[in-house]
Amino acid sequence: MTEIKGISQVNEVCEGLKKRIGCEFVALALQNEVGPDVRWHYASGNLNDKYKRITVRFGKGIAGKIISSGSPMMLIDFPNDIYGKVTDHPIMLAEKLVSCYAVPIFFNSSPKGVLLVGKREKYTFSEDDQEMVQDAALELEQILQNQILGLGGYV
């Protein structure tokens, strides 16, 4: 798969993100294209590349809960209001991120990648950040599937 730090249109959509929403993280997390696995490609406002290292089976972690069921997720004030272990949580541990909102992103309308959105604080994304969060996501559903799709994957 192609690099998606250096697509820099995805860079562009991240970083408006997160100045319109005012978080201090943005990542996109894709399934990986065999098997069931799911990796964070991309981070924006990061503490460290501990991200590029967490990798997630499907349906546990944020992402992989995300791309299992196909809808949206919100932490309001991690590690307090969460099912399950914190260490299901990596990408929030990595981060020392205290609340997220995470959306789906989809191929051939199947979700294979997460877009997520985090502070280090206690915080409820609003209706409106939420929207903003949703729409990006369409906009890099629309890159990537361009970039993908040029490379043959995920068809």
The other form holds:
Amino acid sequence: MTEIKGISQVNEVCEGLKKRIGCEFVALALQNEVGPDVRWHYASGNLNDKYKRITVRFGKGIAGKIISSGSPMMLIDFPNDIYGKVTDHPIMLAEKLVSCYAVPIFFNSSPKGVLLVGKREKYTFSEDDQEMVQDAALELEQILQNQILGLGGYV
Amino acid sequence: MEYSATRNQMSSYIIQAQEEEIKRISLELHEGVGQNLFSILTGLKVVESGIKEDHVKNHLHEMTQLIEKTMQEIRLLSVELYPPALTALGLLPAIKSYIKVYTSTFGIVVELSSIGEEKPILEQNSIAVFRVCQEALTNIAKYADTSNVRIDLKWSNSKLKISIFDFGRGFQIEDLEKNPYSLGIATMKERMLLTGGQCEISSKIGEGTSIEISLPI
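Write the structure block of the form predicted in complex with its partner chain for the protein whose form predicted alone appears above.
Okay, now the whole complex, with that chain kicking things off.
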């Protein structure tokens, strides 16, 4: 078992993405090996360590919706114009994010994780930004797949 | 005076009716939908164990995982609506159980202490206290910008006192009127007044906010 934060390739992809997009926060949520829980295993640009204790709720908030639907999502001006309650978006509250774009990470064709980039200001992520996040998610899928097969999982 | 008494009775009736409806939906979710999903899950696992083809087995496994996630969400939703521990075990176990869900939802650590022996409280009073604590913690997650909260319960023969302190950014009490959560605070105070208790809020910028709840037993 290995920690996601300790995988240098994951750090490189996430830090590279953060720089290219010019965002303040990047995080990676993944379903635990055992059970249905999805947790934030990696974050960069975080203000505190709340993300480590947050369990993403299936179908709730941006990450929960992505895991349940398998489609990307964007928030432009949190907490305005959101679907559901403000408290359904704990990562936005914990990190004081105002905008974010997040995409699913697939394992065996099922969404098992989320890659999220966020800013602490109102922002619309352009098509180029969205493409960069999608590419990074594909890279992460590959890295994590190899890690899981080679090292017997992650924590 | 008479008008005020009628108004109080009406508020109390509306709150109680709302709580009863919430409890009904919560039980329906837990006992009805939740149990049905469990039966489907058990059935699918039996089918999965008897299947040889890998692709069908994988597909079934994905389905069982989806049901497990849905069951977990139904359970959380049901507990969020109405904590079963409140009627079965009492206020303190219900608060403890809510804190666990709260920390895993918002990542905020809550330190809880209870001094004195827990006393039995009327269900409508204990749900009022529980809802006030729930509202206070939700406000903290939304506005306080903190990672730690402390809750102290003090039980005496005639009174339960609860203090909640958030170590957060605090706010000017004078600005409460303009504050986005002033309505939530007014509801907390109203709920406690209807139980014969009180709810006081004090705050200092940069130091945190304190909520003091008292309930006659």
